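Shown here is one chain on its own, the form predicted on its own, set out as structure tokens.
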Amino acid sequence: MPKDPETITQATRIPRPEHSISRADISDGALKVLYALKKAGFEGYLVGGGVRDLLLGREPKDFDVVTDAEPEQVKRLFRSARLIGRRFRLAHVRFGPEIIEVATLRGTVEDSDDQDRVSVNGRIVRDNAYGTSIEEDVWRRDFSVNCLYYDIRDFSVLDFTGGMADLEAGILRIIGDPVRRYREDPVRMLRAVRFAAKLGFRLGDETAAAIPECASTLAEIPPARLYEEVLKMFLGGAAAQSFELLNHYDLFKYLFVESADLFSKDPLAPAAQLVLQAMNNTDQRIQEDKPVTPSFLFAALLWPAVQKDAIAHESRGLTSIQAIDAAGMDVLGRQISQVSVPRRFSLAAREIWSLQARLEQRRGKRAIQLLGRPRFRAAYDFLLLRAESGEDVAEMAEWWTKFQEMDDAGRRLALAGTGQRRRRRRGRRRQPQAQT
């Protein structure tokens, strides 16, 4: 079990010999930042995820430095520093194309003399309040994993919080009370689930048991913020293993409330298959290191509820390509109040959808002109998934699929064809029916 933290009075200390972190693995400008605090005379140390990754034999995504340097000491110290954030008051120093986060040690909530910097419902809304020893710092971790301290002095690894053990057993453990910690943020659940889907471990008992009574404090996260989260956990490459432990612990619907309530009707059905769908061609174009762009993947997220909407608004007499416009509107006017989704992702989630609808008008000088659509490639990828996904639009799909395929002379002759055969059901007469 990891040690309480309130309780810590000393660390680990892991010599060198006894990890796998060399100095090797870690980038020039986190050492060159850990060096210059040193000869500054300040502390510094590698912390969170970069030592955990490396840890574990993994290519870390980026170096965060704490130190006990308040963040304009840091500026003074590097000339490419900026200071950053409200709430979190940081540092970013810029090594080239590479950034390296500097924060402050912090100290613990009880230790602030800002009455202000708790909410009523025990969340922190300002995280100012500096710390004045690593061991205060501690408690202002999250996970006992994301809470080990290369130290650059000695090479040595400090871990106050069990976080070696929990690594080597594959447990993702809150440090501290859980409740207490969620309430503090909200967010961390969030960050559980992303932990636990990108690492491969299990939540520990107390800190998956927590998340229930304290799921409904995300609502009062503000939406932009909840936006970096959705990215964190659906453009990190393991967006399918995140959407279905979102679902286990009853967090989706605190995201995307409107598909959420359609699932858990019917977690079988096409539109919550396209979802998960969607979430395994992500993983899989980030394994191969192709492009992922939020607007598909909102277009996916948000897609059930706007199925829903354009069937309502077609019972109302508008044409397929205005339903689905209506109701891409509503959705995201809607979807805003809980995660945001900036303007350039919404109008292009917008036109994915639309094309849809002119997916159908297979004739004529449209089918051509859709070709040339700035969208229709996305459009068309997203046809695809709906007919995986189970969807009655596989016909549709393969239609397009071969015309894409094929030369003028072909396309021209696949277009009479469909005019055809559109010519022959308008002029079907109706049989009357036998008198009885």
The other form holds:
Amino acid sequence: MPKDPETITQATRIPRPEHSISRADISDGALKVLYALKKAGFEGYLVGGGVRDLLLGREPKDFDVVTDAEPEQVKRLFRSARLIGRRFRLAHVRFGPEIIEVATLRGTVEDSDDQDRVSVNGRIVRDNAYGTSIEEDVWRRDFSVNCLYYDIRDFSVLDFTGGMADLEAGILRIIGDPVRRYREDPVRMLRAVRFAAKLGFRLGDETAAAIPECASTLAEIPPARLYEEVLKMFLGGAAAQSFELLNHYDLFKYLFVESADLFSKDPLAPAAQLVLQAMNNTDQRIQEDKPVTPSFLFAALLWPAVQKDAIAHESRGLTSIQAIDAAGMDVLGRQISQVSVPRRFSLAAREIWSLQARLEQRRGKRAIQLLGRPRFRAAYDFLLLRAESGEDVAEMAEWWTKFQEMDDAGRRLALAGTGQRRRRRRGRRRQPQAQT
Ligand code: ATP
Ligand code: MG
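Requested next: the structure of the form predicted together with adenosine-5'-triphosphate (ATP) (the form predicted on its own having been shown above).
Next comes the full complex, this chain leading.
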């Protein structure tokens, strides 16, 4: 196994009085799993983001457990356990809405003839007090702060990779040789950005330095997996910071290449501001426990490309609505070869774009009908976003703000003449469009 003197330290056991994890903060489900494993004579550790977040005083999203019990043995312990995929040796144990993922440590029965039992310290660990298997589990982890094991037997924390020190220093450090670990799984570069953004950490020097060399391998990742990661990055409460770090490490182009191209020409253009603003708003809404939808985010992320395409279509003679509809289809069609966008979200994004062109027409019955469209609210929010980011639509946005606030009589007054006059004059002279 490769050694990396910077990331690997002596394995340490931090006893209960010297760390801050309290059982009161661990979910009932996770505790039940850990205690049942212990009672049956197995090892049981809480690991990953749960341990990291508890040590940071944050509320964990979920709890993952590793054990030396075989999946079949786990299944016998819990009636609600379901085995997931042979290769991953996983069981899902369900307690009401909570699912605890229980992974079996490698290096038990079937791998026992594996000669490669060298620890992360380079030591042979066959008669190591912690056993071989857990030290091998370290190589299935990405960052040192994600690689701390809370041991239910004595409530201590096991640290094989200097995760405790990194946690205190606010450093995200990949375990082992960064180039090798990124090549193994390029998504780890995106995870680095996501965790750094969410936790307010910085990347370790080598962890950061290897990114330019490995970045292009992200192109090999299936669009569906990148989609999952994009959602975690942008709907996890730290979207704006993730977006800035993606730009900083020049990774954004592996997710949204057309927008990235446009930003790189002018990073201060309204288009880039719009995306940043959308991210800020999303973070704000999550902070306030308001619902957020991926469709709005995708609408914002792809808007620069859609606008560019729409302008080209208009110059070929399409109306503004036709142009934006065609552009939306084209851009999404190309986008899904990079990051997939489920149909329900792409339909909604197209509707938001299409309504941008329709909102320009503030006349007669149509304006009233637009108010009733299912996605009017999202489209209006999107219009505000465009105005905020410096697009020349502030007057139009204000018109729609006022129009919504009016009662029926006020609306009739606001529209008075617009629809009628137009009808009367049709064929004689084109009514000059309201300034937009
Ligand atoms: P979150 O708060 O997003 O749940 P997490 O650290 O728990 O963060 P998960 O994706 O739930 O992240 O994964 C759980 C653990 O599994 C991680 O902490 C890490 O140790 C390991 N892991 C997950 N994905 C990878 C990966 N791609 N490469 C290496 N280790 C990984
Ligand atoms: Mg997790």
